[in-house]
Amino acid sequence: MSIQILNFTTAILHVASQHLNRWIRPPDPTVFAASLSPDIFGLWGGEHLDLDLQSGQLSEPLSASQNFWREVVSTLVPAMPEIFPPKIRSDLDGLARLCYEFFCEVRQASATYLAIWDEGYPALLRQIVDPPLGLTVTGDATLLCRPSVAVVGSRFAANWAIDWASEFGRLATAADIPVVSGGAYGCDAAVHTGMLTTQFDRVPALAVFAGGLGMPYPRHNIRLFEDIVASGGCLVSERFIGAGCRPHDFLARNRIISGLSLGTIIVQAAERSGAMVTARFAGDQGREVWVVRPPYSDVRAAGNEALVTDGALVLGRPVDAALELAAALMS
């Protein structure tokens, strides 16, 4: 019963921090079960008080599940002085009424959620210094917690580029190996397009929004966001179901993309873009950092020499990438 005690607090924690637009560190499960008060095990004594918070579903009426809410930030919060801070303990009905509209959201987006000890939450993304403390998923959730590779790249990017992304992405779904992107213009969205035109269902591809999942961004790619859920793959969010994209969400998004994979392969970069700063984090979390070497000398890809020179490894053609991405996701 304390790992449900411990994903409702983190939970709640998700939301707090989310609504202060800070990151919160989630309680160590070890320490949490030794501070467990015996008073809080008797709120999980009702049945009203029965919520599967992996599926997002509310068992009781959606009239009655704010007073649910209600109740639980009312025990846990107090409780736990040294978890929660201080601004979140400052307005318990107003967290309360957070939690239940959040979760209202999810239910109603048919979204599944995943707090960050939920066994189904990606144990790599658990491993980075400042994981989510919870991620909203609609399709495929289990794709999360297989060995994954990101490809990321230019917005605007080159021919040469957009060609190696989608053949890359033909072969990886033809070897079943889970692709991890931001769903941008340019390489995120050829790789991904290039992975729905392989087959029709169980393709791997993971797209992570910077907002929420009802607000999919860039809206161009509306139709390929649907086309992912629809073959079997999944898209990704730590934030609230109807958040917009702020500038700084797409940094923090990249995080997110480099934490879910074993590395990260970036196919072109300029020296200051978001793809270079994936791949910062990327190295920075202890994954591999894979470049496409440009097959002529392109200023748009200056980021990718940059990492040759920092040690990266080089990626050839698509399908010597694919056998070896394959051959060390097996490993």
Given for the second form:
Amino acid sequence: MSIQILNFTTAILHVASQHLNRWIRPPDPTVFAASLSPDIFGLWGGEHLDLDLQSGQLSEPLSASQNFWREVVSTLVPAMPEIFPPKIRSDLDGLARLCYEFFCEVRQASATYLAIWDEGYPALLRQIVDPPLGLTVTGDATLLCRPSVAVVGSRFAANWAIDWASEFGRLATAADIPVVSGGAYGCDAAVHTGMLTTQFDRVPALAVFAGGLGMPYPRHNIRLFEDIVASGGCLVSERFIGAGCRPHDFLARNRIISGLSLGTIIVQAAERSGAMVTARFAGDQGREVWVVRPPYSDVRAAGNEALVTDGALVLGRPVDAALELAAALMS
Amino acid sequence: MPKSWWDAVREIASLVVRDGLHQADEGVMRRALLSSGFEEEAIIKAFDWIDHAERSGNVLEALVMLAPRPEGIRVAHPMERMFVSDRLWNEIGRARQREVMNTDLAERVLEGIRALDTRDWEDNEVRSFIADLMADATVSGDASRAEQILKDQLPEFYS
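To test you: the structure above is the form predicted alone. What is the structure of the form predicted together with its partner chain?
What follows is the whole complex; the chain from before opens it.
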């Protein structure tokens, strides 16, 4: 039962963190279980909340009423002051309403919700310093738990970078290597488009949004996102369903891209760019960083040279990269 | 300290963008660089680099990225006015007037949209696009400050 209470607690924390626009550290499960008072168990035993929570999954809240959330929030939040910051505790009714509205939107979007301690939440992402407290996912959420590689690069990509990303996408699909990217113009869209041009039934493509799942960005890639889901891939977000993109959301999103993967491939990056930020996140998270060698000296790939200088592994042709990565993922 | 070959590349970029010199006017450019104090070796290396960059695609685009940005009135290229949505153009103009965007950042935003037809973009896409580019421009870590500036100066845009 403590895992059930933990999942509801982290779901409430996730909603609160998105509302307050600040990351909140999730409770450690062991410490959490030890700190639960008998009163909470008593209140949670079904008599007070009148709920069947045997499964421990968060499917029930998707159809739960606002009264349900009011009861859960008013039960858990005051009982755990060390977990919930004062700002959260000051407006329990507002927090309950936010939780109810959030899960209504998740249901309406036919999305899956994964709290951080759910068994379906990717273990690799849980290991980073500041993991998302929860994820909303449309499509095949099981892809999140498979070993994958991230591919990112400049929005203003050179032809050689587009070609490299597209070809790598096709080869990755053939090798059944899940590929995570941001869905942006340029290199990100190229790798997923390349994956979708294959004739395979299932394309293991994962796109992580900076905004909510209901606000796909860029809009011009909406068809790409629909095709990803229809072909067996998935779309992922940390944000509320209807949340738009703010400047720091793109950087926060990049930590998820690198955190989901065993390593990140930088196809083309300017010296100061979002792709370089993703590379830095990958390094800080202890993941591999690979960089594509530009065929010519290209001012738009100055970041590639800087990464090589910093020790990133250099990738040559897409086919060689795909073979190398397939072997690495299998091991 | 002698001027480097990279400074020579940037000077060539200025000659192309500011003075409208063409790549074929190499002789004119060489004389201009010599008179600016560049050494022959640096000039040779600079033109070698440009030859390499030309093979990467659009050398003009690369040189425009290197050129120093002039302050003062900016005259829009006719193609920009055709393909940039009024919504986006107005928001960039307002951001510059309120000093949320400086000239350099505005040029980076416009560079980004030169390859895109934004005429049918909706408000949320315009908003997200500017946020995306400002995130790139502030990767030094001040992205939250960029957001705060936007909220303060353009509240109707960043609600």
